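As structure tokens, one chain now follows by itself in the form predicted on its own.
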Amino acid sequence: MIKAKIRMSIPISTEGRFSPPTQATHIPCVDPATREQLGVIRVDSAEDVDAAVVRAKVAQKAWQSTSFDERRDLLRRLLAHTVDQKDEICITVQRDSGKTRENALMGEIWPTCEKFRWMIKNGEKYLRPEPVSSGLLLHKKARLEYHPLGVIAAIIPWNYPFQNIVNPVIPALMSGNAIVLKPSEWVAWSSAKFIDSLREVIEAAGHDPDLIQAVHGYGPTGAALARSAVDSILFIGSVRNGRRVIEASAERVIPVVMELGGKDAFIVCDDADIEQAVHASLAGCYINCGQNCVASERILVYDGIYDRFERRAAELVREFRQGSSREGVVDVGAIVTPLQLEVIEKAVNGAISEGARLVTGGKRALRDKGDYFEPTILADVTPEMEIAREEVFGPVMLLIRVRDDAHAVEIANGVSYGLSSSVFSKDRGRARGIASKLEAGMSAINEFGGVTYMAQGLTFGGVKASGFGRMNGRDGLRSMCNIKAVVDDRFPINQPNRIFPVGKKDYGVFSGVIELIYGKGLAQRWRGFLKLFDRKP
């Protein structure tokens, strides 16, 4: 159950930092763009988590019996609510995350609406029983059935406060599940508002609002949810915390989907349209101030166009406006958490000390207003530098010089991550060939890799340290299901299939059957056929 917001005075420094006590009872919520105190949210205990899961299980028992028409109706109501309340949602997102108004609309509302549209249109198609071949069992029929798992746990990060909530809610509801979310403590204020509003829509539709619940808190609350009696876990976050979730899931042997971030390569071939590639790279590096799991963290540019690419990117980035959208139109906003601001600053300074060349930006900005980092370009970055190997999650473009296609692929694959990727070339065959060699869960040709998210029929997920399992599309929907194999009667034969007692000739007969069906060449198959009539034991 959502806990009521309690306003109280909690000491927060002028830079918005706080160190929660070991036994924290409340989460102080701060606007990172202005350092305005938004209020506090009560921390849920392990007992609160278990109680929420119990309520979800009760609600799910009734929900799993609903028809696809009823589920579509609820999704339509939730979509209508999202469209009607889009301006208020964007304002709430801005205040809790510091992102721009435009990014809140295009990065949170638009993809969410598209996911609703896709699921309403396609969800039933991928959840209906699916006939498959019964092979040699000609008297039988075979099918796959998709049954809900029960209660899904979703442990989600702070970079997309609204989308990260609704993204797992949509397939969970469509597949007949309930869901308990643990949003990041850094966006607890907006998360509580969003989940309360979703619950109101569900209740108004005549269903149990406990189908969607949230538990709020720090690490211990997330750990309690991962170890609770849920039936599956979706985790979006860091590799380190992902390992902890996997360990917790192993205690009860439940399935998990891991989306653990990336270090995406953005390859610009020497025949690419530079203007097209530069603008796409700006989207890849600076959307949501770079706080994006599919951010283009490494821009691999071929020698022949490297200098021109750098000059054009620098011209545009130096014109960026930074600040709070509440004060006017801006291009980039604030960093959501003060801890991430420190990570970005340390990464940039470390790269410069290792020999990277600062082209523009490189330091904190608007210190008197909030938590900002300047849009930054670092050139002459090499694959050996720490910043080229570890996720930055900030507004930093890394320019890496490459010689040719083979060199680009080698560098692109030379990190532990493998989430998304981009390849730019006027020769589409060449671009596709490069993309096919990239170790990634997603690739985009002549586009920023994040656009794959807008094609909701595609899956979303990575390889290597970027995680496993998939969100979105058919496979993401089915990841929330027990995929059950069923063999059924085709004809009412009603005759026993006698296996016991074993006959003396059974081995020889079945040996003949195997050779007849699977043997190599006519001679071996003929021998198998003859064995069927061999009277010897």
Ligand code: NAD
Contents of the next structure:
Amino acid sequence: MIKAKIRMSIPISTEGRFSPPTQATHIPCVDPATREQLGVIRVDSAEDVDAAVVRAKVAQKAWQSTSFDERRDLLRRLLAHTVDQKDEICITVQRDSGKTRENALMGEIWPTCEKFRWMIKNGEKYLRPEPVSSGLLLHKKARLEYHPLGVIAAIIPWNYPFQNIVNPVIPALMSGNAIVLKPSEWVAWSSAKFIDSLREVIEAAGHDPDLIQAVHGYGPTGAALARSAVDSILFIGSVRNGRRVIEASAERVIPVVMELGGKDAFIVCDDADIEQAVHASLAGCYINCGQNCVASERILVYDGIYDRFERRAAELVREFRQGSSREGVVDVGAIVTPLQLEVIEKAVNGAISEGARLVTGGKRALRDKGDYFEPTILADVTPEMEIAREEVFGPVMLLIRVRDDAHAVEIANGVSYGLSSSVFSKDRGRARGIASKLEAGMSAINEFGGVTYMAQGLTFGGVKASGFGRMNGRDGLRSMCNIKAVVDDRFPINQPNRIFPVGKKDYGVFSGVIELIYGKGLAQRWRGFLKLFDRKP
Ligand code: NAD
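Alt. form predicted in complex with ligand NAD, vs. the form predicted on its own above:
Below is the whole assembly, all chains and molecules, this chain first.
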């Protein structure tokens, strides 16, 4: 009955695409690799969102007083669940996103397990109170304490349906917070299943499952969460919607972490190992069908090796198998959303009309089966072309010619984004020198920039339009904390520090103290010392 209603309110064409109406009550879920209808998910209203936040606040009150041992125990159970259920999770992810089976395992399960492992091992170390110097307050001790903020909102995109959920859940739980997730409407079917199963693990461990909650819907549900009584927001998505979330956070003055788009440069110097660089560029451009915030969106190749690089990349890409993993092993899968498919098609056609040369691919594929775009290579792309400036988020390799190191850096930095980056050279000193000049939150030497994610001790995040704040590592964990500065007694001296009433000589004495401590040279310090005994007011 619900399905019949949905069909009336949300038009689903024969190609499985739909235009989300603003007043939608349900989300129809479709497998983009096969156009199979998976089911429907109810849209949460603003009142539902507020109620979820209230429940999360109640659950968080008890959770914040748990010990690190208890939190680690829960993370271990969630890790065991992930490992035990990995095949089921991969199948669910595949069906909702059309990605390949191998990408589901390597891109969703593996980084998630690694994040659990890192957090179980290191979380407490970075959350324990941290003594710092008390400076001149010799009679006092100083320390930083890491308190939970309360309820974290995580508004997340569609490219990694499992990993995007668990990634913020791990630091939120470890730091004593509760979390309300707003998964993307494009992968609501799998997200609902994943969040339900995480809640079951929490409940089985004897804790309140309301520590993790999902609110489902389109943009308005995300907007309602951003305006709700949450204590902090992690937004992962487009720059356009990131701006809206920043506006909402400004109304209540709450902290936000913005993980937005990218246009990563992948620099291949003339002394690079071409075979190594080509294979890494394939990973950078075609993993998850290019639907990666840290995709290598611009391959900057030096003149002297450009033709060889292009030939080898084309040779390998032409061999790619595309389709649904349900029909056998494939290299690239489908495009998660039909809107994204249109964005990719428009970007490629636009580039060709601006003078880019199509080497391979360039159009939709397997139209009778699902939403696919051929793995594509565009050569002779110039930095002025729109495709070289705007995020494509699809299986498209752009080859841009560069003359030398300075030219490569200039082009790499010439876009509004600054997420990750890669530099390839056999001279590691040269590669490091180039990388240090790149305006990016992350750089990888002789590797595709996305690999930084696997070193969970590192932070993840960008500069410029790619966002601010950090996920992962120590700083990502602490971004979910109130970092409280505390001054405490070192000795049991209970003497009043008499500031008032202000004495006639106070100014002179403190002026002497400042010169004595901070004065330049012995003469000034000596003058300061004498002032301490000056009898004149
Ligand atoms: P999107 O901005 O369309 O949607 C992201 C989330 O925001 C979804 O859950 C959506 O429902 C919600 N949303 C939409 N309008 C909203 C509003 N007004 N207020 C609050 N929430 C709202 O992004 P997308 O298309 O799902 O994801 C693709 C983008 O995400 C790309 O630009 C990609 O680079 C970026 N991304 C960044 C990272 C990173 O870590 N930097 C990771 C993955 C994806």
